[in-house]
Amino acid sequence: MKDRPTVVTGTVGVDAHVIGTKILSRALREAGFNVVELGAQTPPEEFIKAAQETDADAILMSSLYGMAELDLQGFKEKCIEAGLEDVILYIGGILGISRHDFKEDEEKFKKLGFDRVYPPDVDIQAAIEDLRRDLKARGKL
């Protein structure tokens, strides 16, 4: 058990929207987390590499361009192959194209192996509390 959990943050794929992940990263640092911030346009493999190198407890991704589902096919399996089977996976943002029900996105990304899925207007403090609960449940906090 660590006293400062490590999380990897960034915007996945070729998405250049970085404001959300910067706000999230800052809020996580202020909440006492060790944050490895990858920034925008980060390939999924870079999240895995950073999580391995830093012994991260969680990966928190954002995406606003609606193509994350394509970017993240097989991501959970790649995490498992890399020895990251216990890393917590969160994603948030605009996760689909065109108007649709967020519940559809949530189901899709949970099937892809994400522990939690958030809409773009998520309350960051609520997400951080979710993370604390999930870390505690896995004995990492």
The other form holds:
Amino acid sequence: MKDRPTVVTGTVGVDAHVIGTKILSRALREAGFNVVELGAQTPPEEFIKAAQETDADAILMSSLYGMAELDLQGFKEKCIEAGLEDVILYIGGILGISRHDFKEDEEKFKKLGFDRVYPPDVDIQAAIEDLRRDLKARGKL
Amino acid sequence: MGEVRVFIDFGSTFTKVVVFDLSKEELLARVQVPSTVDRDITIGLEEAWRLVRAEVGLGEEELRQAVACSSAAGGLRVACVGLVPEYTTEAARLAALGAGAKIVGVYSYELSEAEAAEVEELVPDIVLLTGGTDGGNRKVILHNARLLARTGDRIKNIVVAGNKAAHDEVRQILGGAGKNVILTRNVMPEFGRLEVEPCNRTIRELFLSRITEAKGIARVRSLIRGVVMPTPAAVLEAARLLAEGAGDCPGLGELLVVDVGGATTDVYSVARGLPTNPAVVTVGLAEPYVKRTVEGDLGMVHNLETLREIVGAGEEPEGFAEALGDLAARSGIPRTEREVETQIMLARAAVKTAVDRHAGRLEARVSPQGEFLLQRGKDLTGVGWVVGTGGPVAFSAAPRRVLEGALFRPEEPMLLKPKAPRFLVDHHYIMFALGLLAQAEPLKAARLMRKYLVPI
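The form predicted in complex with its partner chain, contrasted with the form predicted on its own above:
What follows is the entire complex, opening with the chain shown before.
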């Protein structure tokens, strides 16, 4: 249990969109989290290395270019290999390429091992509340 | 006699003595004799001093005030233990290199019993223990401290530069086991941010206070004022001074120093290394402004075969193999014309390969938004100067040809080496001495450097 949980944020893959993750990082900081901000174009493995060194409780990824599904194949398995089986995984953004149903995206990423999946127009405060609940449920807050 | 200062380098191949007259800002003498560290380090020093006195009339008092650096007796041997290879382990490596150390082992994550035994077998002068950002992972550094605490007395000195939240506990574990534990600032206090200077300083202080004692180097203590730093640290200080200047002596700006030696080739960059192309994105750990790399397989006395392979069978001129053998037999000092040519080719190969490994590189990535470039390491394409030191460069018949090995090659556009630098050579081979002088007299050291480094 910690006073200030540590979370890693960033835009995954070769996606250059940085605004979403910046807004999220700022909101998390204001909400009292210790934020390790990796920024845009972060390879999936960098999230793992950062979480290892900083003993992170959660990884919150953004992706807006529609390719996250490809970037994140095997990501949960890599986390388990790296000793991060307890780290909470969230992702949000534009998660598919063509017109599609968000429910489908949610299902796909949950299968990939993400605990929660958000559309691009998510209310950040609601997501932070989810995170607090999930951390409490795992005895990390 | 004016204000005379004497500097000594106890190298693995040669013992060198350099004498300056500070009031006239002149080099008075420079001699070198084969190193005698295997037998008794003082024999070589006394021989060199005899030669100095044959050139300039100095008394014993000047020798007693002499300051030395050393890379003899294996140099300053450091084993690094960190958490993630690319982060705190790499940060530890960069910090140790910046302190002038020779890295003898690198370990990541939780040490196994076998690895801990291996560390002990390396008999490092210092184990540098890192891991975790401040407030980050504690588990791994504590585990590694417990294993290191169980090692025998071949592990004496442990510098701890990891997660500060674990420092007190680490000190208890290691101190309780009788180790000399020195706590210093975390080499990576926040994720991705390096802070190697405090760790650098701690390692150098430890070298000064305890390490030289254990190395047979202590014998010279009664003859001179002291062995104050490892030789690479002295060259690094000279490189920094040359780039930044001192007082009213302006610096040259960003530069690269290549030091080709008998046992290693060292490269120092004093440069920020940010992308020169604004479209490039940097990844990985940001590198230190003053960065040193050392190539233990590129020494001009000990690794002639490796260098020969790099030169390549197709490029070998007639009589190359024979000249190579003769060079090896004479500590790399050439006599015939053929040996001179062979030495130039080998030294150029050493410079090329060492700078290839030091420089940053680009990687192309394809994205839905088009292709873009990632940069790992430093972009040195805009660096203004390349400086050569070390015997095979300083005394080369064609130092420019040797140093051109450091240049960018259009056929390897992803390798970020200097594109249009000017060249300087440490013609008298005195940079280490100026790095030592810089500790007390930075302005005079800077002026002497500008006076004695020769444009080529």
